[in-house]
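One chain comes next, on its own, written out as structure tokens in the form predicted alone.
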Amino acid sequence: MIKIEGNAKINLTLDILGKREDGYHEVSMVMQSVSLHDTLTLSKTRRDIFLKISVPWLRADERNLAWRAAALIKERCGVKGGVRINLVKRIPVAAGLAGGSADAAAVLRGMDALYDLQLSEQELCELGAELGSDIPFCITGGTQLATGRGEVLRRLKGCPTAWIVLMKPRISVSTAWAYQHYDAEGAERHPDNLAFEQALEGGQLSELPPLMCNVLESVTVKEHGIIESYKEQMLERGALAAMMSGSGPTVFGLVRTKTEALHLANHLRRQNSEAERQPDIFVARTAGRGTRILHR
């Protein structure tokens, strides 16, 4: 049996450079793992794949990325046996936090350990890229610059330790929809990833907030104004920065300490307690890895 964690990610920067011939968008973005995670337990079966998810309404069949990751390993590595996957979800769905990709990354690494396949990290990432652009990052994690369609990674100096308050409104945003509706002329500002990388080298958390930027806010915020409201609430209560992650709708606030993060989260819960649809709020910290085997 293998027990493994798959961490969520946030985008510290996100820029779109144009449309590719293969239909994807060319991106350049700094991604960061955070400690909010899903937990997966994998055990061998004779042949088939079985997936059980703690969220009953999520698809637990071949349409799920975790199931597809197991099937891909079986096919490419000639694994005759199957796997039973028990998935405990904590990362919210369709939130801009790569929850599905984190689960697929965990299954790839977990299957490698369960069947002693001895795949290299590069081989795992190549398999992951066939399923989704964020999966290679979710396998390796930490602080990385992602280019291409998001699967070309270069590790950066780790982000200074920080605490993150995540606030997800009770809406979902399709990544495909956000990219399809992106118009470069509609984005008032684009990130300077070189400057951001240099700021990381300096090692001072205070240097990062002025350089954080996500061009997809120009799409998602127009459709869901609550995102801007959440950002304002975080900044008013002292967050160093507040920004949407990925295609949204999750907003994250950056603070220095766990105490500050807990105070901010409690304030946000009180401030939004009478909302018709209260947001989901989580406290996490920056993390240096994507997947982590807990038990084998």
Ligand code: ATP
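Note that this is a predicted model, so its numbers are computed, not measured. Numbering follows the first chain given and starts at 1. Note that the rigid core is defined as the largest set of C-alphas that superpose within 1.5 Å between two forms. Only residues modelled in both forms are compared. What changes on going to the form predicted in complex with the ligand:
- Comparing the conformations between the two forms, with the rigid core held fixed, yields only the displaced run 183-186, spanning 3+ consecutive residues whose C-alpha shift is 2 Å or more.
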Given for the second form:
Amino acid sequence: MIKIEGNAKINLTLDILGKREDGYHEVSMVMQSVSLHDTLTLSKTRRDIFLKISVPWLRADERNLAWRAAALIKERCGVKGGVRINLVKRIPVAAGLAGGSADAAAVLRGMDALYDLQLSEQELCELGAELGSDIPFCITGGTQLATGRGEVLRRLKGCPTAWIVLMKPRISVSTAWAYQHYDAEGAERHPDNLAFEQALEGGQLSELPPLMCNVLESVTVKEHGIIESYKEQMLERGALAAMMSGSGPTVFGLVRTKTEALHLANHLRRQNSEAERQPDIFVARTAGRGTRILHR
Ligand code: ATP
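Condition change, the form predicted alone to the form predicted in complex with the ligand:
What follows is the entire complex, opening with the chain shown before.
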């Protein structure tokens, strides 16, 4: 049996450079793994794939990315045996945190270990990229510049350790919707990823906030004003930076210490306790990798 964690990601920057002939967008973004994770246990079965999820509202069939990752490895590596996957879901769904990709990444790594396939990280990433653009990052994790459609990765100097408060409004944003609206509207401000990379080299957390920028933020904020309001709440309460992750709607705030993060999270819970739809709030820290095998 393999127990494995799949970490969520946040975007420290997100730029869209154009639309490609294959319909995907060309992106350039700095991605960061965070310690908020789903936990998966994998055990061998004779032939079939079984998936059980801790939440009832997520489909546990062949449409789920965890299931598809297992099927892909079985097919490509000629694995006759099957797998029973038990998925404990903590990363909010359709939130801009790559939760589905984190699960697929964990299953790819887990199947490799379970069946002793000895696939290289590169081979796992190539398989992952067939299922989703964020999966190679979720396999390798840490702090990386992602280009192409998000699957071309270059490791950067790790982000200085920071604590992160994640605030997920009770709304869902589809990635396709955000990109379509971006095509129509564009963005006024774009991140400078070279300057961001240099700031990471400098190793000072305080250098990062002015360079953090997500071109999809204005698109999603226009439709869901609550995102701007959550950002303001975080900044008013001393977060070094507050920004939307990916296509949203999750907003994250950056602080230096665990104590500050816990205080900020408690404050935000109190401030929004009367709201009609209360946000989900999580505390995490920056993580150096995307998946972690706990035990075999
Ligand atoms: P990204 O930032 O990569 O766009 P996201 O965090 O916005 O991802 P996910 O949580 O990955 O979004 O969910 C996107 C869609 O994928 C959902 O509509 C969900 O139904 C589907 N999905 C398939 N498998 C999973 C899974 N294991 N966990 C969560 N969602 C999944």
